[in-house]
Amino acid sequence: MKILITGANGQLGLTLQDVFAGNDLVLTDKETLDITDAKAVDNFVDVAKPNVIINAAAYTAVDQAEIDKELAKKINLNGAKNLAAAAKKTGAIFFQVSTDFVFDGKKSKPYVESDEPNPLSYYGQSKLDGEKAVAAVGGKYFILRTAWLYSPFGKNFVKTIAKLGREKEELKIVSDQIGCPTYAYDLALAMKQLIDLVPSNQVIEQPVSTGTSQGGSSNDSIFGLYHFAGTGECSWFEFAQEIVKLSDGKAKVIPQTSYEYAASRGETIIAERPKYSPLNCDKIEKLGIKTIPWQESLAKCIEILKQNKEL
């Protein structure tokens, strides 16, 4: 199978590589491929031809995006329905990454695919623009929410408080967030899982109409919008506790609220985050697709960069 990969160079791009390692890899980054730009797009996957593309490229700096806005829109925006269209024309099966954040964090229990939107920054909001984008475009597409994504690779929160925990006494961090940390390794096991789901002659045949991004429609399509995330809830401040726990770490994990920690470092909040955005995935596990307890794949991870001799 041929898959193009886009962001290839990010965590989540070179986490795909390991997990698709074997099939006929096309990897992009923003030298080799553009996708704010329509036309680029098109002719590169026309002469590409992948049987799969997989978007891992985003703009994620939430606070920057309210001040980068043309660049978070080109990018979230743009890029998601160049790729969409590209991939619909061709016949390959899309996947677009998107986010907890475009939930303003007002409920009390897990997030389902159907609750409304409504974000509370830009960032969100461009994300939530390139979900609706791509749903319009139709074709055979996958939009995957998820959140606070981390890996063995490039820099995250995981790897930034394991290297702190085991060189500072104490460490501050936000417990009025709540969310569900995912390993990138499981998200893109998952895209592997629905990909094996799809009818083969799905898989290289032209396209067909799925609806909208609520799942398709009709009703033997698996195509659409689901939620993936590590099983499970806490605080960035419990996230941090458990890390530091399994990194062999010697820090002092202390609770902060979200404005306490930026006045302790001189910032302001620019972008609001949402306090509550745990993400239901009883959808997409309906179709034999299991999330991980969250505690379980941070100690693969952990494991890994101790083997990696980066711990």
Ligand SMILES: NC(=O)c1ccc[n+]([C@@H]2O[C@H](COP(=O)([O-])OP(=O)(O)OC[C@H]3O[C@@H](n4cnc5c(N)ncnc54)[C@H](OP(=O)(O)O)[C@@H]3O)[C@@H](O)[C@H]2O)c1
The other form holds:
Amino acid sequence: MKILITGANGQLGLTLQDVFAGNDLVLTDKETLDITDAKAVDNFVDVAKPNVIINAAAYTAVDQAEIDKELAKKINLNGAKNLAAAAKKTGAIFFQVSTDFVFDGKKSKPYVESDEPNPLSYYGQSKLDGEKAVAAVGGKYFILRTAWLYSPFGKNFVKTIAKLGREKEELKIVSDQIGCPTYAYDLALAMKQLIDLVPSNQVIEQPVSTGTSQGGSSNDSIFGLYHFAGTGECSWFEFAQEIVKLSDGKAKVIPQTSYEYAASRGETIIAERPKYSPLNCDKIEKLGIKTIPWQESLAKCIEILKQNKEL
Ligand SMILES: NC(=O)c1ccc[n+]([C@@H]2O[C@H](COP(=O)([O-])OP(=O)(O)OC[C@H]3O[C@@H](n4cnc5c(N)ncnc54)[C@H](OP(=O)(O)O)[C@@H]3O)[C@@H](O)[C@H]2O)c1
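Please give the corresponding structure for the form predicted in complex with the named molecule, as opposed to the form predicted alone shown earlier.
In what comes next, the whole complex appears, and the chain from above leads the way.
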């Protein structure tokens, strides 16, 4: 299977390279395929003719997005739309990754796909706009909302806390935001399982670029919007406690509020985050795709970091 991965050097992109190894992978980054360039995306997909396109490219700097709204919009909205259009035109299956930050966190039960989004931050808004654009284009798309992503690759909370937990005596971590830590490897595997569930007559054999849609409608199919995250929920503080414990750190983890955290850095809160954003994953689990308890996947990730001598 030929799979085009955008943002291939980001943490999800690198994880996807691992999980889809053995396939014909077309790996692109900002330099080789800038997803904000509609013409370049259209041409690239036309020539490469992938069966599947996974958009792992995004503007992910949540605070910076409040300042650099134009760029966040270009990448998270226009980029997603360009790829969805190219996928629809060629009949490729398309994956767009979205976020729990589309919700305002005012619920007290995990969010389901039909809950009304109400992003608190511009990052969340730009990701929601990207979702809407992909759905409006149509075709054979999956939008997967995920949360609190970590992996052995790139920079993320797990790697930072595991390192600091070994170096420092004390770590103050935000305890008033609850979510679902998600191992990027589990998300990539879920994508693989979803591809396997697509009926073979909807996976293009020899894509052609006639400009007409070959995309199956999402009405009577498995395509559409899903939540996928680690099972269970915790605060960043509880997440950090588990990271320090599993990575044999010595630091005492101390809870603090988001306001205390910002004040300790001499800042005011730049981007508001949802206080409660766990994702209910029943819809994807009904397809037979299992979510994994977050502690179990975290242990696997820490083990890999130890094996790689990164800890
Ligand atoms: N990280 C999380 O906690 C989290 C939570 C929920 C959802 N998500 C979603 O999960 C997805 C993957 O996130 P991640 O953590 O893997 O992000 P990441 O590590 O920041 O990777 C994003 C990649 O996109 C690339 N990129 C940026 N602009 C581009 C452009 N115009 N064209 C092509 N590539 C471009 C970046 O390259 P440069 O580094 O060179 O800019 C980077 O390699 C995103 O859709 C994100 O919104 C993430």
